[in-house]
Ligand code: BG6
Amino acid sequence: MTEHAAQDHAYADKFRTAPHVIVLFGATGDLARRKLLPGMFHLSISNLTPDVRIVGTSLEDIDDEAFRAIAKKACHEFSTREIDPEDWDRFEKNLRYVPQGGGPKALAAAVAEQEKALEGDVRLLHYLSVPPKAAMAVLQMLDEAKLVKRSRIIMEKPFGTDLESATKLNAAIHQTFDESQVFRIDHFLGKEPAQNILAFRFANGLFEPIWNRNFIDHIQIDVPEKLSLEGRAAFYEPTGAFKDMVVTHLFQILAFMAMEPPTALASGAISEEKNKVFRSMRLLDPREVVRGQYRGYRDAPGVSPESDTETFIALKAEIDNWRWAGVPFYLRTGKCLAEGQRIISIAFREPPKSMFPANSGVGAHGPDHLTFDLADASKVSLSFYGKRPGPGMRLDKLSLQFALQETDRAGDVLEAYERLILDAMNGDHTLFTTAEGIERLWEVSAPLLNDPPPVKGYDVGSWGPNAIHQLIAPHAWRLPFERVWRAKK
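Structure of the chain above on its own, please, the form predicted alone.
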């Protein structure tokens, strides 16, 4: 073993989790098959969480062998890593299944059986991969099965649909679970590039001093999607792009971009700084919001022919504190758009240009930008003006780029759900939102929810309604742009 590998092994041992029984509600659903079961398989065969047993449960009346067959097919179909047959054989033996129709008693018996197979201080992790309307029934079942003690729960979005419903939901959760046991998941924050924002901001003397209103002109958080509803009309029609994406994802990314330096790289300190950002946000102004609906949406099964649900939203958010006063944050997301991207762009203030001749090209391509690409292939780019070789003073836009694939650690990356499950097992709330945070975001959103502007139509494959250009003027949207990411040679 090399010294480098030995250090990594020791690091993994240091953070090795306690033995766990994971209870997966919704174990036969789409999310479980695509992400959760493959993620749990990878974690269980790693040095990070080797002592794991899983109890799957859902409405389907199947047995252990049928569930194992579902899990095997899911892992072979959706895992991004090659599966060793011996690893699978070990993992498969740790899977149990209990139909929810068996009630709390059957669930408690299955968990107890799995606990007996483990040694040491065994903990429980309950993953609620269920629709929001089913969450309360699951919490009641856990309470009746006496599976609350020594346990933590992961809850999927949405966390309410407005301030009143979020407050009621949190109050109902807290009747059974303490807030310290609750992990409200946002898979965006589980991605390696999202976490890299913290390292980039606070570990580099080049950028930390200029991360404020004196040097930054505006920030864009842009998450367009090419995908349509893909059969999710029943969920999407009463929800829309704002509740589905902005409150649960884009606002969380905004907090990472805007937060003050935490007192420590610890979950409590980071959560507090995120909540300070949310407390400092101004209430959304419906006049600075563009809602859109792609043409053809109303023809989808399950969608009202008079639907006012937005499949696109762009808005201006403001943070009224010392660091960010006067700096607009522009957020955009939607379905059936021209490209699928996850881009954060920081536009720096432009210097005076009087010393450069009018035809030099200075300023012709907009301000300098720092760009984070939050796709799985993590990339960062810094654009700037430089002199074009040759006579005279002609300027071109140049860039410095970094990609995760250029390092020898690309294979060490945990996928978003894997990272978040591991953090919940370790009790680390850093990448999860709190009851206070989510309630404040619904409070910020209240003016928009109470008085939404009418939806505007847009073509499939476009960048949204034309009104988005008036929203961001005198600036321009960073997407679409011509950018070539240099590949590793």
The other form holds:
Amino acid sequence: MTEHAAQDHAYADKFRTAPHVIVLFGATGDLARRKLLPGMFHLSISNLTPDVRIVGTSLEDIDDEAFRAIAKKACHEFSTREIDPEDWDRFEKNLRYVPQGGGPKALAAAVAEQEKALEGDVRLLHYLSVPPKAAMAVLQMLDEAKLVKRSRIIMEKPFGTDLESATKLNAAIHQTFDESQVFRIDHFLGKEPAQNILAFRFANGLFEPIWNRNFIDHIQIDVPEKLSLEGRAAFYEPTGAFKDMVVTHLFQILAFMAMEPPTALASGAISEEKNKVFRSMRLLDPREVVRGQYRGYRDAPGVSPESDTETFIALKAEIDNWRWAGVPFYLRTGKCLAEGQRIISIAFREPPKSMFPANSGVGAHGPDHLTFDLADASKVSLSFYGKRPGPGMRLDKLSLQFALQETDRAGDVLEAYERLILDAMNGDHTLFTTAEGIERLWEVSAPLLNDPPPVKGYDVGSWGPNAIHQLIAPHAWRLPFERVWRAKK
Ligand code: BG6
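What about the form predicted together with the named molecule, after the form predicted alone?
Then the entire complex follows, led off by the chain already shown.
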């Protein structure tokens, strides 16, 4: 082993968890199949969480064998890595299932049996992959099953559906769990490139001095999806794009972009700075929100023919503090759009241009800007005007680009849920959201929730309703990109 590899190993060792029983609520649901089970499989075959047993539970009345079959199919379909059959056999033996209908006693018995099979100081991790309205019943069940001590609990988003329900849910949690046991997950914060925003901003001298309203013109956080409902109508109909994506993921990313440097890259200090951003946000103005619904949504199974649920949303957010006053943040996301992308684009203020000759092309492709791509294959690009070779002075938009996939560290990436489950098992709250932050975001959202503008139709495969252009004028949406990311030669 090289000296570097040995150092990496020693570093990774620090994150190895104590033995755990994970209780997965919603174990047969969409999120469990797409992300949680493949993530837990990967973690448990890695050195990071070697002693883990999983008790799945959900409303489905199935047995261990059926659950193992569901998990196997899910991991083969959704895992991003090759699955070694021997690894699978070892993992599968640690999977149990108990129907939620069996009540607290059956759950307690299944957990106790799994605990017994592990050695050492065994901890519990409860993962609530359930919709907001089912969360209270699960909390009660855990209390009755006496599964609160030595445990931590991961709560899925959206956390409540408005300020009142989020406050109630927080109060209910605190009746059973201490805040230090609670991990409110927002998987966008677990994405490697999202954490890279912090490294990029705070570990370099170049950008932080210009990270403010004197140099930045506006910011776009743009997360269009090609995906449609994927069989999730029961979740999506009462939720919609704003609660599914904006009040959760997009606002959390906005906080990483906008926060002041924390005193430490640690949980309390980061939450404090993020919450200050949320406190400085202006309440959303429904006149600066475009809600859309793709044509055909109302015909989807499980969707009301009169549904007013938005499958698309674009809005302008503002942060009224000394760093950001006057810099609009434009956010957009939606289903069934032209492309699946997750970008943050920072447009710098334009310089004086009159010195350039007519037809030089200065400014012709929008302002110079910095772009973060939040895809697992993380990328960062800095676009700028440079001279086109040859006589005279004509300008082209050029770029400096970094792609994680092109480095020899690409294989070390932990998928967002893997990273966050690992952190929760280690009791690290740094990448989780707080009760205070979430409640403030519902407050910021209240004017929109109370008075939503009517949904406008848009075509499947488009970029949303036409009104998105008025929303952002005189600027323009960066997507679709004029030029594609450069591929490695
Ligand atoms: C989830 C939303 O939280 O995030 C989904 O419920 C959305 O509707 C998904 O598709 C997007 O996440 P990712 O990691 O695929 O960008």
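Positions refer to the first chain, counted from 1. Remember, it's a predicted structure, so these values are computed and weren't measured experimentally. For the two forms, the rigid core is made up of the largest set of C-alpha atoms that agree within 1.5 Å on superposition.
- Once both forms are overlaid on the rigid core, the distance between the two CA positions of M40 between the two forms is 2 angstroms or more.
- P305 is not among the residues whose C-alpha shifts by 2 Å or more between the two forms once the rigid core is aligned; its shift stays under 2 Å.
- Superposition on the rigid core between the two forms places the CA atom of T28 2 Å or more away from its counterpart.
- Taking the rigid core as reference, the CA displacement of K72 between the two forms comes to 4.3 Å.
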